[in-house]
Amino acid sequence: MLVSNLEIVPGKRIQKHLGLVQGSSVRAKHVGRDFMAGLKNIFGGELKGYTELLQESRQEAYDRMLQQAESIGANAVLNIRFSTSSIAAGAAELFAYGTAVIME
């Protein structure tokens, strides 16, 4: 599966446009991560617990987007983007989306 954040792939032609594909993941932080993040706010530095949480969410949303693309017969997803939003106190959604196509 070819995945790109470009709208086109130089040297390749789009045979068929299959539409929007998407994947999302909603994750909540736990008390342990909040406690450690609070300490980091005092001393400074990377909030590794939150970094890991976002990496896991991004990968899960990305994988779900690709599963949807494969299920409709795409061999490429172009113009992919990521978005985040707060769902509730302590929970956030990571959303991945792109355009599923069949490329030559």
Second form
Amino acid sequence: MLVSNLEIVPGKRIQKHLGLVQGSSVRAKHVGRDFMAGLKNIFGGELKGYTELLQESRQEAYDRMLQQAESIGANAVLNIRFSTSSIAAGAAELFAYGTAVIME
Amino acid sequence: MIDLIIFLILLALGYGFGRLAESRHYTSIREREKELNVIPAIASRIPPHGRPDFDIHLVTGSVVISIDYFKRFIAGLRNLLGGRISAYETLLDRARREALLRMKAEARDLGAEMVFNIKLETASIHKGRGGSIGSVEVLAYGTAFIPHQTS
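Now the other one: the form predicted together with its partner chain, given that the block above is the form predicted alone.
Following is the full complex, with the preceding chain placed first.
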């Protein structure tokens, strides 16, 4: 599966557009991590736990998007965008979307 | 009285450790930026023409970074007076540069020559009391161009 956030891929032609594919994942914070985050809020610095947490859930959203693309028979996803929105206090939605295409 | 003492201690801790963390972070950012300068990150949407001998790969880098207690307090004061909040400016600057560096590091591990169509996305994660920003997440992503291994 070819995945890119470009609209066109050099040297390859798009045969067919299959439309939008998307994947999302909503995650809540973790008490232990939240405690560490509380400490870091005093001292400043990177919140490694959160970085990992968000990376994991973004990966999940991304994988779901790719699954959807595979299920409709695409062999590439182009023009991928990521977005993050906080839904409620302590929960965030990670969202990935792109255009599924068939490439030659 | 006790509350005031705790508050002052927190301010002092935030000031001391926050400054230390920031200057250390900036030193490491500068070093790594020099190292990774060989991979240009290009914000252009249009890929280079006439050279189709590249593999492409999506690369991402992200970081969640928190502001310290002292700076948050200063920023709170600024909210009354208005004007530039340099405390948040450095926070966001550090987060963006760190995210870009992580993205470039991933590109380097893949053997990429350059990274195209860079997008940066910022989200505030942890809101403190009164809706003040506690920490921000920055995600940087782009398409790495990896030259074909010619045997």
